[in-house]
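Below you'll find only one chain, the form predicted on its own, shown as structure tokens.
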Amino acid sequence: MPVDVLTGLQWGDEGKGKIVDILSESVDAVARFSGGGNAGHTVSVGPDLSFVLHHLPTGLLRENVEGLIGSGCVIDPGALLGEMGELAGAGLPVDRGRLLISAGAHLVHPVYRVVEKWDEARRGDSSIGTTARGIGPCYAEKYWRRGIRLEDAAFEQGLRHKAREQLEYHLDAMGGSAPSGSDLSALRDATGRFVEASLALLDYAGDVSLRIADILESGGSVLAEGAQGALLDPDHGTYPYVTGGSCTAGGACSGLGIGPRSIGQVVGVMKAYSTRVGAGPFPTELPNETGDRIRERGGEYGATTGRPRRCGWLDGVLARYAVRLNGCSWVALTLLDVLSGFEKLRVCNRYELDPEASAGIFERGARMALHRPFYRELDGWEEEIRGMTSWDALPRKARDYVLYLEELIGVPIGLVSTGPGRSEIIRRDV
């Protein structure tokens, strides 16, 4: 059996958690291949019960599904243990038989949060708008070859030395801006708790690559779960306004330790409109009443930070790009119900290139903001569609909207989400 991959097609927050939860009904394991505490995969499992998972694979919300965390992820040990405790309190214990973490996964030292906030302050008006969870500095230390990995917890004395070394290195680098007094004392205490939490996670460490190979060899199935979205990928996104880990389907191979021949279907997830958190270009942004209306109807506030998301019409140019980049087999469309009640809907289907742009370059960086989007206008629908489960029951204009998006991106839309609940989904043959 192959490994199917699920990835976001926008700037994250596409509703991947719900789609992973639905697809995990029929798999043996769900494997997170990138990101860390900056992710916020929200899943509603009942009328009054929902979870926001930052580290844990979403499949763990299904009792018989195994969770795997690959070496492409970065882990805040204390936060991960907290998530595990929340699930256990809800009757979903995460024991060693259900969770395996790659020994090569890097750990987020408490000083990385301080470093990230310090760096954002230094950037001033050019700040990235990060989640301040220490993710960027952790990936930076990984590639500077100074990082701390979960396997380091196997040698406690060495782990303690590395934790102190990281703290002192970054305090020195920050110079006069480094914490002092009670703030420094609190950071040293946090470093001690970081070490203890890392030691507690050691029981869950193992070879995720080998475990996936064993599952596949025995005829089992694995779903690879991505974090953030393609437009936040450091190689292919709107650089420098990107994250630290790989956000495309190709990252599943490196992040989990599997070869490309193991990949089966690639499922992309996109909203019926666009959102973005933090700074960076957003060609279809609506900084007006329409954008505010989308935000309030969609509850567009960050699951990780609580910040209001910037909202706008769906960008078909970027959607086509992300579908091609990920090699999507089909797409899941989320939050279609949010658009009920709009008299007219708009979808960007092309850009007017900035005169200084090279026709041979697709501008993905800061210069993207210079491009002018052109729109196709479609009729909206008045009917509330939340909770609908039948394609034929959707208003004709809602179906027309989905079909136009399908034509625009060039691959089928196989799932249409009409609400946050597990059952609020329309399945289509793809």
Contents of the next structure:
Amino acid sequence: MPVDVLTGLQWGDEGKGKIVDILSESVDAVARFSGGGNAGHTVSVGPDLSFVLHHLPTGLLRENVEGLIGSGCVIDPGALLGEMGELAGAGLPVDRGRLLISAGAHLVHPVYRVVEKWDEARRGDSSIGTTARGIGPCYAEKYWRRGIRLEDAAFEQGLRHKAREQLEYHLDAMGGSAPSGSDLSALRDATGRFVEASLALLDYAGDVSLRIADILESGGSVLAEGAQGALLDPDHGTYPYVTGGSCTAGGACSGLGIGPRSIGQVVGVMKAYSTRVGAGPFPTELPNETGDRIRERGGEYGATTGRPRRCGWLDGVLARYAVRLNGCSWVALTLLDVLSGFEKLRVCNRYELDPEASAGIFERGARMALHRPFYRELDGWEEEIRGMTSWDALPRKARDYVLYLEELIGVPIGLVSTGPGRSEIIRRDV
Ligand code: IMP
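Next block, the form predicted together with ligand IMP, ref. the form predicted on its own:
The complete assembly is shown below, putting the previous chain first.
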């Protein structure tokens, strides 16, 4: 059996949690391959019960599914233990046999949050608007080859030494802006707790690549769960307004230690409109009443930070780009119900290049905002469609909207989500 991969096609927050939850019904393991505490995968498992998972693979919400965290992820050990505690409190204990964390996963030292805050302040108007979880500095340290990995916890004295070394290194780098007095003692205490939490996680450490190979060899199946979205990918997203981890399907190979030939289907998750949280180009943004209406109807506030999300029309050009980057087999469309009641809907279907851009390159970095989007206008639909489960029952104009998106992105839309609940989904043959 191959590994299927699920990724986000926009700037994160596409509703991946719900789709992973649905697809994990029939898999043996769900594996996170990138990101960490910056992610917020929300799953509504009952009328009054929902979970927001940051580090843990969403599949753990199903009793028979094993969770794997690959070396492409970055882990805040205390926060991860807290998440595990929350699940245990809800009657879903994450025992040793149900969770395996790659020994090569990097750990988020508490000083990284401080460094990130300092760095964001220094950037002033050009700040990234990160989730402030220390993600960027952790990936930076990884590539500076100074980072702390879970395997370091196997040598307690070595871990303590590294944790101290990281703290001193960054305090030194921040110079006069480094915390002092009670802030510094709080940071030293947090470093002590970081070491203890890392040691506690050691019980879960192992070889994720090997575990996946074993599962596949015995005929089992694995779903690789991406975090964030293609447009936040450091290689292919709107750089520098991106995250640190790989957000496209290719990242599943490096982040889990599997070869490309192990990949089966690639499922892209796309919202019926666009949102973005944090700074960076967003050509189809609606900084007006229409955008506010989408935000309120869609509850578009960050699952990790609570920040209001920027809202806009669906960008079909970028969606098609993301489908190509990921090599999507099919797409799951989410939050279609949010668009009920809009008289007209717009979808960006082409761009006119910024006349000042040299060599006619469609830049996707910071200058992307200078390219001019053009739209196709479609009729909206009045009817509330929340909770619908049948394609034929959808208003014709809602179906036309989905079919137009399908035409734009060039691959079938196999699932249409009509609400947060597990059962609020339309399945189509793809
Ligand atoms: P970082 O991942 O905290 O470094 O943040 C970098 C950028 O990615 C910021 O614009 C964040 O708002 C954005 N980002 C990171 N994780 C998520 C996510 O899960 N959903 C949406 N945006 C995210």
